[in-house]
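One chain comes next, on its own, written as structure tokens: the form predicted on its own.
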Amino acid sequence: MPRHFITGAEPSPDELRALLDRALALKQAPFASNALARRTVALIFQKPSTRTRVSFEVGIVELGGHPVVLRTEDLQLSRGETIRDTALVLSRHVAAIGIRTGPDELVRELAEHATVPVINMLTVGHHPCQALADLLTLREAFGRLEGLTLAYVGDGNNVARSLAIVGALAGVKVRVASPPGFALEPVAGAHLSTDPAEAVAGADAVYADVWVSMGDDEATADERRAALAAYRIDDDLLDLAASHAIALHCLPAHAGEEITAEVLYGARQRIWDQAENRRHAQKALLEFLLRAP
């Protein structure tokens, strides 16, 4: 049977170590591996993409493989064929699936089906992959990940579900703040809260993402915005934290929102090197899936 990387859950804590081992050794030799050589990979975008879709093209390309894009116009889905149907026939093709889509119930029923790796790249519900190149960034940053505490203040989403679970595989203390309504769900390892100060005070590391993300009704954004205003990392915020600590943000980003531009685009953060980081994760990712019995 495959392996699947659906909520982030999946690896053991050893498994993912060696992963991000991996993922570091190959951003520093980016062409060392041939894994995907003549080989190929489906990547199904049912939701808009930049940081996804660019990085898992050029990992892909980069393992000696090829991407085949296919949005949901593209695909026999949009005329009523089943998910089931279309993991028994892209899994006659490719070597791995990777789907970006809204229901995480359609991830689950593709991985059900398809005889080839599926690779969750965004549902409404998880962003495993996005919490992979954050742990990358985080080790890259202080040489390790147990024992470190990363704060993420804002909408409990998707993002901050995934950064809780994959967190806690990595030792990594993971603090969420959010305000009434916004609040994730309870996640093992993960400390809950309403106060911002409270969650980043003595953090290694602070997170922020949209107020207003894909699928949220735009409108209630004007009181999204409201709500999520004192949850904003300024200058102000991060100084509560530890005095080595980065600001990370999983983008798109609103400058003057949910992060001022002095943070985005100032000397303590380290959110570009998280965007590259998502393809060397993903390679990692790919390698391992690929080679799992």
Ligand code: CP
Second form
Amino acid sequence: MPRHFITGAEPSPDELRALLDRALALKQAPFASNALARRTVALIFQKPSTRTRVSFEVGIVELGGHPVVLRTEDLQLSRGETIRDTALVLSRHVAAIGIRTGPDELVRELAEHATVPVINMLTVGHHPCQALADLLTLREAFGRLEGLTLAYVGDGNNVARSLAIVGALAGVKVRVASPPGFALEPVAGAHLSTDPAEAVAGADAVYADVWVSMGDDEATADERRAALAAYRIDDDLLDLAASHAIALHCLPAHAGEEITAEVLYGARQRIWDQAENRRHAQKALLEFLLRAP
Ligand code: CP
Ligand code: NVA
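Next, give the form predicted together with this ligand, keeping in mind that what was shown is the form predicted on its own.
In what comes next, the whole complex appears, and the chain from above leads the way.
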């Protein structure tokens, strides 16, 4: 049975620690691994992407492999071929399959039928590859993860959920502050509230994501922005965190909405390191999944 990475809860805490150690090593020596020599990884994109696509494509090449990017319209999937048949055929050709899509159920079905590892590159419910890079960024900033506090402020969405799940695995205390109607469901270990100031108080990292995600109804976008207006990360909110606190954002950002330009480009952010760390974390993830029995 292949190992998959669907919600981010799949590795053990020890495996996650080793994976992040390996990501740090690969960041220092990007061409040190040939884990994918002469092998191919399929990357299915049913939604737009800048970071995920580029970091996976480049990372696979750095591992000696070859990425095949498949947009929805390139696949017979768009003409009614089943996800089961797609999984069976791709598994005969490639070493692993990454997929970015809407429904979590579709990724679970792909993994059920694939005989190679499946990686969730973002669904409505989860964004575990992002959370891996976020943990790597925290490790770099603080030299450890256990006992750190990360405050996520905003919509209780895929990014919030993955931070809560993967953060708990790493011993990071995740607080999520969202307005009524936008709350994350309870996740073991995560502290949920409606108060951004309470969530951020004394935190080591403060995290923002967009107020309108891919797949959210554009017709209600203005209502979402109004409901989330008090959940913006600005310098005043950041001042409530620990004096050494860093600001994080998975990107793409909307400066002036969920984060101010002052924070996004300021001295306290590690956001652009975070974007780079996608590549290093995912290379370690690919090595881990392909090595697993
Ligand atoms: N953070 C992230 O996943 O970015 P993309 O949507 O550009 O891949
Ligand atoms: N929550 C956002 C994350 C983008 C990387 C979305 O799903 O669109």
